[in-house]
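Only one chain is shown below, in structure tokens, and it's the form predicted alone.
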Amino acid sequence: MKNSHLNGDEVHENGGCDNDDVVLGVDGGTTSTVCVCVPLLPLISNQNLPNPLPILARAVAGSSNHNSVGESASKDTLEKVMSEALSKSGSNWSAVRAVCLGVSGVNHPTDQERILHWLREIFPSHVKLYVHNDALAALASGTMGKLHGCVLIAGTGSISYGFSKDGREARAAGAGPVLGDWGSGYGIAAQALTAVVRAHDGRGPQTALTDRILKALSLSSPDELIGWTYADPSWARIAALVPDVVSCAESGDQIAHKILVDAVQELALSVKAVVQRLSLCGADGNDSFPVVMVGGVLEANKGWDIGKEVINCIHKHYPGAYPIRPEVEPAVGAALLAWNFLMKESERHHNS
């Protein structure tokens, strides 16, 4: 598609703004990629910001990992996930005045760049365009724009991401399932797999696992698991047996509790990790950030609530600590994001 969205003619050459200008915000995560399109309300301070949002449109798609999907499908995705937002909100092309990407496996300057170099292909010159992990996107979701504290994610795959007052960031895990997320979803399901393998040839103890997770694939036998695994090995067809974890360790079944115990723990030490780096808690170790939790494993669950057991065990060390639940998806962070940064800019231009 490129360059043909555009109509010379329609684009605002002078990047100037009316009242159809439009924000993309986009998480593009593993699993799912969603953008909203939103309209570009005054850029004042975001505290201002009207409550509930106006979100013209919404748009769902596939993964946009190119570290899971390869960089083509990446980019078709994306691609086409904004197209759907902008026709659903009766707008175009010409009329975004910035877009704010964040997507999973964007993880060192040269991802941002290609996706950048990409970006610029499709959009004119005026439109601004910032490109970031979705973990920036989920803590802007619970922020509303603003970039400190910490943000734990926990979907299929896992990452905790923060900011300092002073600018600073830090991460940890977010390596995905090869280098060791165990926290994730994914890390979850497959030690849930692979309990039910080693219960079956003997070099584990039995578990509730075999039946619920045999019964959930609509299998017959734990030796068919090997075939179904390698069939599609996808993260989040893996990710996806979660809850039938969370229940057997909800029914007692102590091999699905250790590793919901093992998962809680992982978790809690990639924030923590991220909390020392970049000194969130202050020198005495109890000054107050927000923790903000995003992603499937942490929703609440009726007996097992991983989320809560995950901020308990971090109060251990951080008693400043509360968790935010946000109540906007990641995407409108991206859209928040983007007000954000282009209110910065505004306001570098005004006093310069």
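Note that the structure is a prediction, hence the values are computed from the model and not measured. Positions refer to the first chain, counted from 1. Between two forms, the rigid core is the largest collection of C-alphas that superpose within 1.5 Å. Compared with the form predicted in complex with another copy of the chain:
- Superposed on the core, the two forms differ at Ser74: its CA moves 2 Å or more between the two forms.
- The Cα position of Ser89 differs by 2 Å or more between the two forms after fitting on the rigid core.
- With the core superposed, Cys313 shows a C-alpha displacement below 2 Å between the two forms.
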The other form holds:
There are 2 protein chains.
Amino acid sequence: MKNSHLNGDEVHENGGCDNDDVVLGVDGGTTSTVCVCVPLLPLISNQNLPNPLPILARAVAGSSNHNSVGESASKDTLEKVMSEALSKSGSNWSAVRAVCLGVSGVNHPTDQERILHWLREIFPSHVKLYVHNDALAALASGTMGKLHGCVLIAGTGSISYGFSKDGREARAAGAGPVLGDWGSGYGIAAQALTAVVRAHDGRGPQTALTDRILKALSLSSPDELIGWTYADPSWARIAALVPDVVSCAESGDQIAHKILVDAVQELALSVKAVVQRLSLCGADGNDSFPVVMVGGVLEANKGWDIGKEVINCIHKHYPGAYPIRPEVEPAVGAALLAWNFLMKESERHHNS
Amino acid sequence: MKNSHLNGDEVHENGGCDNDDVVLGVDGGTTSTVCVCVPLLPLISNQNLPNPLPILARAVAGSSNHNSVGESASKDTLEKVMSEALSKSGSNWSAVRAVCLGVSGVNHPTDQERILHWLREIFPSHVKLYVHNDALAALASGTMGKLHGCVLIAGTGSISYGFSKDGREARAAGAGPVLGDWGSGYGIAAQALTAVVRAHDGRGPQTALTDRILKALSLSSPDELIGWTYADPSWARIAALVPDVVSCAESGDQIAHKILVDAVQELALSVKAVVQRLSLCGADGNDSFPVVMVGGVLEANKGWDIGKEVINCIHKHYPGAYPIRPEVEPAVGAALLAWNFLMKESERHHNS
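Would you generate the structure of this protein in the form predicted in complex with another copy of the chain, following the form predicted alone above?
Complete assembly follows, chain above in first position.
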């Protein structure tokens, strides 16, 4: 370990660094964990980021969500994925200047503290450690590290997360199926399954979703859907039916269409709630701000484009909102955040 | 074992029986299993049922839902609870003429066959065995064994189940939370929790549900609700909040009121779907038929009476529908069904 790393508060006065210093960005999701290792370039701001970004190495491991796998396995996975990224990049633990971890399941300050505590057991005190919800890393993956604007994530689950220029943050939705995230992939598919059951038992109109979904699941009758949902409570398994719902809506099925329209309203509402609370749109409502769009539900579809409809809906209220579809993955967003935080500390040091 | 029991097809020609012959009625729920042992009285029809019914003994055990506890434990529990009821009544296995089991989770003919197979391992072939969904036992508990009309069960879950005079059956809802049973106790409480989260993150209006529910759960902020719902996925734990929702509605909270109004619509719709499919209301829509009301959600509350509102809603469409709140428990309903089935076989035997 180099001497320069032994002093916890030391930051290079010019915002620069040793040539072999690195930063780790980690995206800890419910299904997998991705770590990227990037060099700590002598940057002053994110205006002069190299394009493409220099990524020394990338490593992938299983889930590090402590709610799913427990604390001990989560810590082991994190240590393993970081070790692998360092090894692949020809670097080592002593070259690490900062780590930023974006983790799903960080909903409360106590979650953050617990994870920081584990990380501190791995890294010496001079290494800068940042732990946030994975939504922050997703925002940074769209804004290239700049903490301003709103991110909307709609995959299996959904969440809207935002940051204002003066450092305030807000979130909406992201509470899971029990607490009504109806714009999520799970929410869309659960509504479609419900529509099939209702058509079958006489509570609702017939829909093309019935044939489409039964075929997708290799079932012969809607009665069998009950057993199918009970057999495995995984939300991702249900959310996987979203393309079938989109396909039915594209073919003109009114029930499928209505489910997607409702999902668009829900997703746009969660963005609006964040924009409103943070006044991202300014006093007159016309300020410009980015809306980073992440997740399978928002990816461009052929006919029925959920992401485009959400943006249209947001535009009606906030003409200054501009959509960004990230070109880098959330783990890179996490690395950019770490970079960004280090630069800010360097500036503070420089100005003091 | 008496000789009269060794002939599988033997039924007493006068519909009568030995003095010590008994029938077992079992209500197999998700949380507990109840078995009652009743004497096989020489009845011709259910018009001359003794009041009160003679119940020789009652025994209670844990869950026998094979989805929850597995097949082996389910069978052990059933055998134990029946053995205990027989022992308490001073009877024994050889005195059993018929068993009727009403089990939650019987949604498909294969479920029925599997359970009949287990029961057949316990009882010799001359004992009549009947396995049905618990909704059928609940219907029988209201109609005193007569298979005609509709039953609406709304506890943690909800289901509507009906039988026509010509022997057709139909069900609606009862598919669980994923498939949208929004009139159930779980559904009502999940909507209330969602309303609290939406008020907190700016997607919905403020509601008295926030203070009421946080107090009930000893939480300090709606943020903590996410962790609370993830900590234990039990539906009953969520459904236990229904009295708080009713209480807020009674105090004039519009959000709570709207949740209950929607639940009433959902429950009434599930009854209507069954009535329509079975033509229980007759060609002119005015025929008389019973609607048996079962479960905590439908019990009379002080101000906001969900069960009464459901009946009002059904009455508007079907003036001949009359509500019955059962005076006996579902296990007795199951015993009455067994009785009823035996009598029918006896009549067939008599007429042939």
